[in-house]
Structure formats: C-alpha cells, structure tokens
Amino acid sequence: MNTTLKSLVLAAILMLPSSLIKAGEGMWLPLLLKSLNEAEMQSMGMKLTAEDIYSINQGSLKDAIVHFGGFCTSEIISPDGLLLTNHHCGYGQIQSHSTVENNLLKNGFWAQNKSQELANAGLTATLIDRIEDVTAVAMEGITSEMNSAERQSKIDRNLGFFKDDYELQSYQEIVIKPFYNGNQYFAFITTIYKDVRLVGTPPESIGKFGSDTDNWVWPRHTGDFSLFRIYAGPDNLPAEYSDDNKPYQPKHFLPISLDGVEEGDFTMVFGFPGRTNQYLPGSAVAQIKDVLNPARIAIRDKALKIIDGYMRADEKTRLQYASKFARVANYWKKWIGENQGLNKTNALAKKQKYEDDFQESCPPKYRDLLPQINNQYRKLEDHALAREYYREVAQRNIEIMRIVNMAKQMGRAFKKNGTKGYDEFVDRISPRLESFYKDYRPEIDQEVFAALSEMYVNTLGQKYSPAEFHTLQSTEDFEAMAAELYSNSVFTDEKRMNKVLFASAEVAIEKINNDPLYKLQSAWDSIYKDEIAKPYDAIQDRINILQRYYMQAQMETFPNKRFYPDANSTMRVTYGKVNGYSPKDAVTYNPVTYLDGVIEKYVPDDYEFDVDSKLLELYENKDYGQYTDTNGKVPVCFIGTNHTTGGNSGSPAIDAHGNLIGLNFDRAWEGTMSDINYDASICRNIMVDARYILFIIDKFAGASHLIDEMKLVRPKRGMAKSDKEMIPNKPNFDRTKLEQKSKIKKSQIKEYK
C-alpha cells in the first residue's frame, strides 16, 4: 500500500463521525487498536488499554488466544495450558477416540488427571508472537504499468526474499497475508505447538444440544465447549508428542468471570475469523443470493436427506456419519439464513444506493470501475454456477471422490520418483485411508452419487458432463450406473483398495488407471478444468484486479467512511455489546437463555433434544452451586453484536476488564449474511455463558480439579475500588494486592455469593 492509501486507512477511522459508528461491526488487527479503535472501545465501556490486548513487550490478551488446528480458535484458561474451545471444533478428535463400546461423543469424557488426557495426532495449537506491517517491502518496485501477473510475481519475490532474510527462532514460523484486496500486507510470526491433548468434553446431549434443528438459531441452549491442553518440551517450547512433555506455561491466561453479562455490557471477541467479503459490489452479492446459494442449498439438501435416513435407522451409522453430516449441514443452513438476511435488510438496495453515491462522488479516473466490474460478473455467472455444481457434487458431497483424487496423487508420485516416490506416498496416506474407511458406507455414498449426478446433468446439460452421463435419461438410469461403478471399483472397498496399494507400484498404478470410477472422475475433472475453471479463472482474475482498484477508490472517495480489512484467517479483534434483536414483526428476542429452556426443549430419546439424567437431577434439585445469575437461574447462552464468522468458533467472549465471560460458537440465522453485509439490526453472534461451562464441568461432570486450575473472579461485585483494580489478570498487575484489597482470595471464591 502506498503512503497515500495507507494514510486513508487510518483517516477512515480517525475522522469517523460518532453517528456512523455501528457497535460490533468490523474485524480489526490487534496491532492497530491503539491508533484506530482504543478510544471507541473505551467509550463503549472497555476498561483495558490497547497495550493490554496486544503487546510484544509483556504478556497480553493475545498471548492467551490460540489458533486451534488451523480451523478454529481456542483460549488458554489456566497457568497449565488448559485450552477451551467449542465441542464442534474438537468433534473430530472426540470422534476419533470413540467406539461403539466407549462412545465419548455420547457419554462425554473427563480426564481425572493429566496422565489420562488423550493425544491427538496432527492437532496443533498456534500462538501469535507478533504482527508486522510489511507493505513497504511487498510493494518495492511495484509500478502502475505492471499487469496483474507481473505485479503479483514481483510482490511474491519481494516477500520471498524478506522471509528468507527474516531472523526467526528455531521454533518460529512466518506467514504473510494480503489485506484490503492486496493493497496492504502483514506478517505474522507464530509458534506452533504439536502436542495437544483432549482433557474433557460434555456428552453431545449438552455439547450438541439442538443439533441441526437449532444450528444457526436463536434462542439457543447448547453447551458447545470442550477442553484440551497444550504440552511442551522441558524448555516450554514446541515438541513432538512425548510422555515426558509438560503442560505449557503461558505468558497470559484468561481469568473467568462469575458475574456474567447484562444487556448493554461491552463484549470483545478475539480470534481467527476465516473469510468475509464486505466490499463486494451489488452485482456480486446478487449473484450469490440469486444464483449460487440456491444451487448450493438444493444440492446439499438432497445429500443430507439421504444420509439422515440412514443415520436415523442405525446407531452405528449415526456415529460414523455424525461429524460428516454436521459438516455438510452447517453451511447448507448458513446459506439459507444468509439469503433470508439479505432480503430482510434490503441489502441489494443499500448496495445500489452506496454505488450511486460512489459514482456521483468518485474522481473521474474511477468512473468506469463499477460498470466494468458489473460486466465481468455478467460474464462470470454461467461459469460460476457450473463451478459450484462441480465442487458441491464431484468434490464435496460424493465421498469416494476424495479417495480417487488421492489415487491421482499416487500416480503423480510414481511418475516423478518411481517406486520410491509411490511407496513413500502410500506410507504417508495410509493412516488417512484407514480413518476414511472406518466411517465409510459405500451404499450411502452410492445413493448420494446417483442423486447428485442426476441433478448435475439436469441443471448443466451435456456441455459440462462426462460422456458416461450423456445417455442417462431417468433416475433409474443414474441408480443403475452408480451401482455398476461402485460394485466394480477398488476404491469403494477397503480390502480391495489395500490389495491394490500393497501390490507392486507398476501393478497398482495400472489397476488404478483402469478403475471405472477413476476413469469417470478423470473425464469429469478434465471437462471442469477446460470448460469451467479456465474461463472462470480468467474472468475472476480480471475481477480481482478491478476489486483492488475499487477498494482503493472507495477509500479515496469516502475518507470519512469506516473501512476495516476483510477476514483472512488472521488474528482479529471485534467488539460490541450484549443485545437482543427483533428478526420480524411482533417477535423480539432477549439476549440470554437459561437452563429452564433446555428442559422446555427436552424430548426423551431424541438425538437432538434428549437431556442427560444427571442434568435433569441437578435441575430438579436446583443444585447449581455458584454458577447462577442474580435471579438464581443458570444462564446457558447469550448474544452480542460482535462481527464474527467461521474461524471464530471457539473464540473467547471477553468482558470490559479482560475476563472470559463466554465462548463464541455460532451466529443467529437471520444475520449470517454478515460475511458480505453486516447489519447491526439483526447480526448477532451466539456465545455459551462461561458460568454454564463451569457448571457442567463442576456440578455435572464432577471435574472440580479442572475448576481448581482456573482463576475465577467477580469484577462486578465490589472486588475492587477502581476500574484499574478490577482487572485481575492485567499484565504486570499485582494480583496479591488485589486480593488483599478485595478481601476475597482465590481459595474463597467458590463460596462467595
């Protein structure tokens, strides 16, 4: 980013009139909070400073925030590296330790000591050591005369040299990401821990309560949490799994507030949001709403109905497909809510008004930008629809295609390095194949294949279809073809597949190349690359160039408008307030739900709404311990105006004083369009109340030894005389002095009401 544009980014916030501030909007880089956000956050009630949140000189909140597995967020909540994240984030690990005889998903799991904590191969915990603006390095030698490929090539070379010369510790890595559509670049210095163990999880009757029916929905009553622990070598640095490893000792961990939340309370969510596109033009949003989302929804709807029928008929199948079903259903339901939200908030009309204002106010050099972009989206539409169909049908929802693609990689390994390359590849993927077949039912996949292939051909026609589909006319034709393919393919049976894998490399490759599913997928993939991906990528490349200019043009045209970088799986802070909302006429939602609501939804023996007998007993006896609200009820979940997305699952909800008050796990259905159109009227993030988490750990599971690890605080109940003293875990703050002033010691906190 050049100096002028960089100054515009700062000015966009500093010059923002208070009337334009929308509490909760934006995903902000913690590095820039001091200059861009601190004053606003404090005006909303925050008692921390930007240095308390992000510091490289002392422990700060960012040192407790962990990228969990590269796909979720988690946070450290004890001095012994105890990690809190969502149940659905740890679902794959919980499932991997589950069997029909010892079903951790169904029954839960609580390690009684550290020796019982379960290792998870491949699971990582990434900490951010520091963030640096490297825009000047990236843009060195960049000129306006360069085309897109030349520009990106030069940037890649610049950053490659920078990374080669950057001094890292042996345990550190560096990741550089573009921001503002490639107008700015930041480097993230990370430390990745590779020994992460499962400590505890509630049964899915709690951790997944409401399941797919309640997914993306408010009111919510789900205890979506699980506990893991980071282990380190003797020097507290990353180490491969070993019995000799010790619990990680963090620079900072989050205390947990027992005081909970009230409407209007400040909330901060800290994590690794995945992807947003807030600055898309209206033509792109219209294409998503009217063309792509309906296609995605229809495809997944058909696949889910098939899988659901098998899961309801057989408990073993339900266990095998629980995680896969949830993964497919998650975005199916999200896309439905996204479209509803776009319609509810008149998003396209607002985009059009904004673009009209842009056209009227922008410098003459930018007048042709939007017409060019809109024209490119018109050209893209047919290819975009075909692309979504191919990805949803041939890549995401027909399971066996993943194994076929793996077989292609085997062939490439053999072609490149002969038998040695083939053998090394097989050794590497053998655990993945074993895991795949453990939870694979070919008869289910065969039915999905037939149904989705028919949809594909009926929608896209022969142009984008392999020749094998051209003669098929009826549903019965597709079913017959699927039956023949699946019965004759080596990929659909683990024993046949293993027999091929462990033959000689030459024999295996020949067998794979002649496999009917392999031939079909190869033909399908070739059509996709030539007829869909190639023209799509060419148009999208042009759109990306125009979008980069459009981003710069917006900042120049509207210097008083608020701009924040789109999410890209890097560390961000979002802040807002606890707040209810009204999704439609005569309907108003309160911001907090209670254990009473769990009981109201209770349906005995229903896999979505069953309630464990122990939880029923605790409710009937009102045995709640210290984990109640001021009204004597146990809070379960609450909502806020924080701007979140995928990747924020497991992010901590933090109060004004830096304490954990909840665990982010979802968004309200009507506001899922926040990825492309944040609207404060209905966009709400959903969080598990920290007190419900503690209640389940302590009273339900009896795992009080885990509670003893944590630091429980009550910042709202007179623990301190000033705001500064009400920050128990503030860096460099004397906790002993705080305990003396408050006359409440950690050992007494459990009895304090």
Ligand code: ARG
Contents of the next structure:
Amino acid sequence: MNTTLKSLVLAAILMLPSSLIKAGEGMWLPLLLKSLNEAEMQSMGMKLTAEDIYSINQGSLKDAIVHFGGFCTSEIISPDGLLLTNHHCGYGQIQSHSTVENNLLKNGFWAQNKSQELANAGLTATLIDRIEDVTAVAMEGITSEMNSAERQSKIDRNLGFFKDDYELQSYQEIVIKPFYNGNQYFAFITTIYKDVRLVGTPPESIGKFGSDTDNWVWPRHTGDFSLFRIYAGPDNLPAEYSDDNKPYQPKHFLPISLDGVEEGDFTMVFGFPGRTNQYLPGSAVAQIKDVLNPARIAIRDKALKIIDGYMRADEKTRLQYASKFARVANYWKKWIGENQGLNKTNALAKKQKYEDDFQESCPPKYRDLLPQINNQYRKLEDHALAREYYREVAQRNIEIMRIVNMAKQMGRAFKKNGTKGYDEFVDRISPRLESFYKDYRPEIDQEVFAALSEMYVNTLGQKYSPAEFHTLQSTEDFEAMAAELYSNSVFTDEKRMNKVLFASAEVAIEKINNDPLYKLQSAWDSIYKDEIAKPYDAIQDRINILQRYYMQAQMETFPNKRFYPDANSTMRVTYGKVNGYSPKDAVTYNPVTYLDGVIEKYVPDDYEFDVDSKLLELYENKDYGQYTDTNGKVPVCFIGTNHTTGGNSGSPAIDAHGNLIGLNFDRAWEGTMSDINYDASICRNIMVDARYILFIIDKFAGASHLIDEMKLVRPKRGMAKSDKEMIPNKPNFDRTKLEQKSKIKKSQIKEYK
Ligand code: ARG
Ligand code: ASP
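Please supply the coordinates for the form predicted in complex with arginine (ARG), as a counterpart to the form predicted alone shown previously.
In what comes next, the whole complex appears, and the chain from above leads the way.
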C-alpha cells in the first residue's frame, strides 16, 4: 500500500466509532505485524508496538506462547514456567494419570508442590525463537518454463541446502513451511522442551461443563483449562525427563489482568491455528457446502444415533463410548454450523461477486484461471464424494477397521523381518490393542457397519464397492452380512484375537489373511486406492498448482487488499474486539457469561451439567474473592471477533497492554464457517475469562500457591479519567476489602504501568 492510501485508510478507520470497528479477520504472521497490522491494532485500542509482540532482540510476547504437544496452544504465566492450556488439550495426559481409585478426570488434581507434579512421556512444549522469510532462497533459479514437478524439486533442494547450512544450536530445530499456497516460504527456528508436567486441573464437571450439548455453543459456561509446567536442564535448556530438572525460566511470561473485559475492548489471540481455506473459489466452497458436508454429516448422524442409543441404555457403555462419541460429534456439529453460517451470510453470492470483480480487473493472463479451476472442481466432485465416504465409513466410523489395518502392518513387519519383526510389532501394539478392546463393543460396531455400508453402496453404487456388497439389496441383507462377519472374524473378539496373536507368527499371519473382515477390508481398500484416491490425487495436484496461481493472481489484482496466509499450524496473531452478536432475528447475545449461568444449567447428577458441591457452596456464600466483574458477579466466558480455528485451543486472549484476559477454547456455532469464509457479523471465538480460572484455582481448589507464582495486574486502573467515565457502574476498587477476602498477597497485585 502506498503511504497516501495507507493514511487514508487509517483515517477512515479512526473516524469510525469504536463500536463499529469489527475487524477480526486474519491470522497474521508475527514478524509482519509492523508493516501490515500495527497501525490498525493501535487504532483499535492496542497500546503495544509490533516489537512488543514479536522481537528477536529482546523478550517479547511471543516468548510466552508455546505450541503444546504440536496440536494445541499454551502460554507461560509465571517466572517458573507455569503453562496454561485447555482442559480438552490436556485431556489425554489427565486421563492417562487417572485410575478408578484416583480419577483425576472426575475429581480434578492440584499438585501441592513441585514434587507432586506429574510427568508425561512424549509431551512436548515448543517455543519459537525466530521466524525468517526464506522465499527468496526457495525461489532461487525458479523459472516460468519449469513444470510444477521441476519447480517443486528445485524448491525442495534450495531449502534443503538452506537448512543444512543454517547454524542451529544443538537444542534447536528448523521447520520451513509454504505460505499463500506455495507462493512464499517461512522458516521457524524452534526450541522443544521435553519435560512437561501436569500441575493442576479442575474436575470434568468444570473443565468440560456442558460437554457435547454445549460444544460449539454460545452462551457457554465451561472452565476449559488445565495447568502444566515446563522443566529444563541445569542450563535452562531442553532436557529429557529427570528428577534434577528445574522449572524453566522464560524470557517472558504473561501477567494476568484482574480487570477483565467489556464490550468493545481490544483483544488479541496468539497461537498455532491448524488449517483454514479462505481463498478457495466459490465452486470449491459450493462443493463443500452442498456435497461434502451433507455427506459427512449424514454418515456421522447415523453412527452417532446408533451409539447414543446404546449409551443411553447402559451406564457402562456410556463410559466406554463417551470420549469416542465426543470426537465424532465434535466435527459433525461443526459442519452443521458451518453450512448454516455459509447460508446465512450468503457466502456463495459474496464469492461470486468477488470473482466477478477479479475477472474484470485481473491482468489478461489470469482470465482463464477461474474457469480452469472450476472445471477441475467439477471433475473432482464424484471422486471427492467417494473419498469422503470411504474415509468416514471405512476409516473413521467402523471401529474395527482400525484393528484390521494394524493387522495389515503386522503382515508387513513379518514380510520384512520375519518372526523377529512380527514379535516386535506385536509387542509395540499390545497396549494399543488392550485399550481398544477395553472400550469396544462389537454389537454396537456391527450395527454401525451394517448401516454405514448400506449407505455407502446406496450412495456410491457398485463401482466403488467391494464385490461382497454387490448382491446385497435390503437393509436385512446388510444386517445379515454384518452379523456373519462379526461373529466369524477374529478381530471382533479380544480373546480370539489374543489367541491368534500369541500363536507362532506364521500361523497368525495365515489366520489373519483368511479372516473374512480382513479380506473385505483389503478388497475395499484396493478399490479405494485405484478407483478413488488415484484419480482424486491427480486432479487435486492440478488444483493445487492452479490455486497457487490464483493466489498470486489475487495478490497482483488487488494490491491494496491485505492478504493473510491460510493457517498451517504456524504461529499467528489474530485480533478483534469483545463483541456480542445476533444469531437470528430478534435474538442478541451478550458477550460475557457469569457463574449464575452455570447454576441455571445445573442438572444434579447429569453427566454433562452436574455442578460440584464445592462450587455450589462458593456460589451460595458469594465467596468470590477478587474475581468478580464490576457487577459483583463471577465472569465465566466471553466472546470476541478474533479469527481462530482448531489448534488455537489453549491460546491466550491478550488485552491492549499485553496481559492475559482469557483462554481461547472454541467458536460459536453459527460462525464455524470462519475456516472458509470469515464474516465478522457472526464469527466469534469463545474464551474462558481469566478471572474464572483464578477463581477456580484459588477459591475452588485452594491452590493459592499457584496464584502466588503469577503476576496479577489491574490495567484499567491506570486509565485516563475520560476513559473511566465511559465505563458505567464501575465501583471504586477497594483494596482493603479485597485483601481481606482473598488469599492473594499484597505484593502479588502490581499496579499496571
Ligand atoms: N469444539 C472445540 C474444538 O474443536 C472443543 C472440543 C472439545 N470438547 C468436546 N466436547 N468435544 O476443539
Ligand atoms: N476447539 C478448537 C481447538 O481445539 C478451537 C476451534 O476450533 O475454534 O483447537
């Protein structure tokens, strides 16, 4: 953008009343904030500079942001490496420390001192030391004459040399990823800590309050957080787990604001969003909305109904299937919301308008691009639908297929390394098998198999189905086939399976190869590979190339539009405002929920909406300490216009001054289409209010030693008088009263400067 235009845009932004600024779209690279975002962020109320957020010369916010296990985000909130993330991000670790006698999921867990903190094999915490634009390196020697395979192999070689030459410390790693559909490349220099211990978690009745019913839903009342700690060797550098390791001393940790938020406040979310597709042509969005999502939803709908029936009938089944059900239901519900949001915001009409503008203004060489991409998407459609069906039916929802697949690898291990290979493989997978069978009910899976394979054949026809399915006509035929398979296969029964596994390798492989489910899966899988995946991949490769050109073409055609790269699990900043929304006619949602709402939703002994007696007691006695809003109530969750996606869970919500105000964990249902078409009118991210987290740690769990580690601040007290007057009902802050009520030491409360 040239400077005159930039100042015009900025002036326009500044002239808008702050309540009208809804900016939220975009997941920006921290190292580009200075040039692309700083001015806008400041105009929205941010008091920081881009350098405060991302600096390679001094400690900055980015030094507190940690990729948690590679799948979630977390942040450092104390000088002793205390790490905050979601309960649903730490779920696997919490579960692994739980037994029937000592059920951490059910009861919660609070280490009373560091020696009680629990080690987690395999869990990593990744810090980003530096980000570098390596596009020029990647593109060296690339010419327009190269075909795409030549281009890619040249890029790979260029980047390979770059990596080899890069001077890394022994504890560092370098990851290079493509951005803007392969038009740019950035390198991330990381330090990965390997000793990450569980420090505390609320019980599920808080951390997962509302469970599947409330998942993706606003208003929300979930305390979705857990606490971990990074440990380091004597030099503060990464080390394997050891009793001698010390808490990691970070370059920066986030202070926590006790002042909370109100409508219109600036918020920033810093984390590792996984995957988005904002620049797809309308034809691709239409395919997702009208073909792929309905298929996925219908398949999962059927599977979930069957499982739900069994779960409702029997408590043991409910426990066995709770976590599997949650996993399947999570995206089922997301896709339903996504389609509703795409319809409600007329996403396709907007894409069409954008593409019309593009066709009109693009350089002539790009005019053919969209017709070509659209043509490829038309060709892709049947294969894409079949691929989705195969993946949903044969890979995800018929549970036993996972075991059949493992058996295939067993055969491969035997082929490669004989009995030794086989034995090693069986040893390695035994724990996985054991935990699979612990929660496996063949009669449920058999019913899912019958229902989904019938759907598969009816939708896709014989061409994509194994011969075994060709003669089946009625529902009864599918049920009979399923019954036959499930009663004769070794895989559906743990005892039969174990007997086979512990026979000699030759006998086991022979038995497995002749198993009816094994044969069916093999036939199905090779049809998938030949008839579905092969043509699909060929067309998709073509689309990827066209999409790269289309991205480049959009950037050239609209030089004044700011383009942010799609999410790819790299570190990003998104910013917006605390903001309610209107999901439908005559309905408006406030942006903040309170503990009163938890009590409103309370259903005694319900597995989703039970409330712990201690929490009820605190509510009864209004024993809230300093964790209340200006209205005297304890805030629980809030929403904002920040653009987030899967992987952003556990990301900090940060105020205008760089303090933690909340913890991101979900999005509001109507706006889950933000992954393909963000719209500030209904896209909202959901965060737990930092004060609810502190309230639970301090008042509910009595873990005040953890609060003592943190730095609590009151940034709004430092505001100018005129600013203060804009805030209604703000009682004067009474420190004496507050300190009597709270266990927090005076030294803990620092004025914000
Ligand atoms: N919807 C959130 C996300 O996509 C939370 C999922 C965990 N909670 C659940 N009830 N399944 O990850
Ligand atoms: N719940 C998601 C996560 O776990 C966040 C989202 O999709 O908004 O990352």
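Quick caveat, the model's predicted, so the values are computed rather than measured. Numbering follows the first chain given and starts at 1. Whichever C-alpha set is largest while still superposing within 1.5 Å between the two forms counts as the rigid core.
Superposed on the core, the two forms differ at A313: its CA moves 2 Å or more between the two forms. E476: CA moves 2 Å or more between the two forms after rigid-core fitting. The Cα position of F502 differs by 2 Å or more between the two forms after fitting on the rigid core.
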